[in-house]
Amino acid sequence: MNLVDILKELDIEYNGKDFRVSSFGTLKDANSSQVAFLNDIKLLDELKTTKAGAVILKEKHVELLPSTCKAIISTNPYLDMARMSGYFAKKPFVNDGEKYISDKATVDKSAVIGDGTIIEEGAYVMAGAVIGVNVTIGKNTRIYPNVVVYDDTIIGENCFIQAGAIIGSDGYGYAHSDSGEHVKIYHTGNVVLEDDVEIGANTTVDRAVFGTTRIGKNTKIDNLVQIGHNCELGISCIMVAQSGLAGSTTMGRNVVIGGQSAAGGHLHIGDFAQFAARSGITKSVEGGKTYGGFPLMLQKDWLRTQLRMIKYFGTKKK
């Protein structure tokens, strides 16, 4: 659709040049046929260099736009982005090209395989699996029963996706109106699992809002883990059962997340960081250290704190 037509339907004022919009994109990656938005002042540097055709932003930030980019002025850019996102959402499982299944792959007769999907040699797709449109499943990857892989997901070679896992579902993303309504943000990105990744049973990996949720090579994820939209995990990371990452969390290589630990969104965890069980990660942390507790601190300090509390309250009882 043309930008002017979309904004007219949404009753958003716009006086700039019209163009045909292909999709949303991030400030960093968008091209001239895409719309981006600014909702975080941490991204002002990216706003100054964006190649997006137009950006939804507050009036006070218009002067930072490149001359090639048009301004869509909004008092609530996040909400207007959510309202626009539905225009770019593809209908799921819509036919799109011929599927290819290697004659050296094994696909159970009860599995559902979407059009445009590629299943390479040695792959094994078991009973009840549902594979969406335009999915790639690499060599020797094993998809266990009742796994669901949504459209446009890319799975590398030698991966294991355990039973009941969901790869590529919409993330938990909503904008909130002044009247308290929750407006769905349609997720138009995808998920990429690099080679040698293992996803545990009943684990979910959400697709990106736009862009990619990426799980790095040789990363191992336990059962019942939640990976939010736009997260990026480095190579050889480990996440233990019932842990979770909120959206746009990024991790370096060889990070270990203990069971029932959780990380807030939009933060970065450095290489070789380790987290004890039930850690609460609320800010970015440097790598090469072992953390624990909530509020988060070095694990050795957390243990000392617990010991002091035990001694103090034990003395009080006496």
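Just so we're on the same page, rigid core means the largest C-alpha set that superposes within 1.5 Å between forms. All values reported here derive from a predicted model rather than from experimental measurement. Residue numbers count along the first chain shown, from 1. First, how it differs from the form predicted together with another copy of the chain.
- Glu98 shows a C-alpha shift of 2 Å or greater between the two forms [criterion: core-superposed Cα displacement of 2 Å].
- For Ser74, the Cα coordinates differ by 2 angstroms or more between the two forms after the core has been superposed.
- Core-aligned CA deviation for Arg304 between the two forms: less than 2 Å.
Following the display of the form predicted alone, present the structure of the form predicted together with another copy of the chain.
Shown next is a single chain and nothing more.
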């Protein structure tokens, strides 16, 4: 779709040159058919050298734009990005075209496979599973019944995706208008599950807003776990049932997250860190230690604190 037409529909003023827009990109990576946006003044340096075709930005930043790049002036660039994002989202789960299913794969006749999807040898897609567009299901991977795999997901070899798991659902991201209305940001990133990953029943893994939500090789996720958009898990991590990660949190290898624990967004967890059940991970932490509590502390400190607190306040006499 052409930029001028999109902006006209959205009632955004624009006097620059028209061009056909393919999608959004980041200031750093966008090409001349893409639109980027400036929402964070830490990125001003990236603005100066962006190769994007156009950038949504505040008026005061226009002078920093390279001459090759058009300005879409906005009082709220993040909101206008959200409003534009729907124009670049393709229709999902289209399944009436060609697929690439190995002769040595098994696909139940009630499973639905999206266009352009590749299912490699030895893979087994069971009844009622719905696989989106341009997905890859690696060798010997099992997709259990009624799993949903959204468009553009890549699943490695020897993975187990237990029944009802949802891989690649839209992340939970909105811009907010002045009147308190939430405007959906269409998520155009994807999910990558590396080899030997297991995903538990009814667990949900959100796609990235841009880029990739990644789960490292040999990582094992239990049932009813939530993994937010743009998270990255290293190899051989463990997440026990009903735990969750908010968006953009990353972790190293062999991290263990206990049941019903949760981490806030944009944190980093070091290699071999362990978290007791119900940990509330409120900050980034170094690896190799065992944490617990909420707010987060070392697990041994949490235990000592609780026991002393209970002893002090919990006796009847007090």
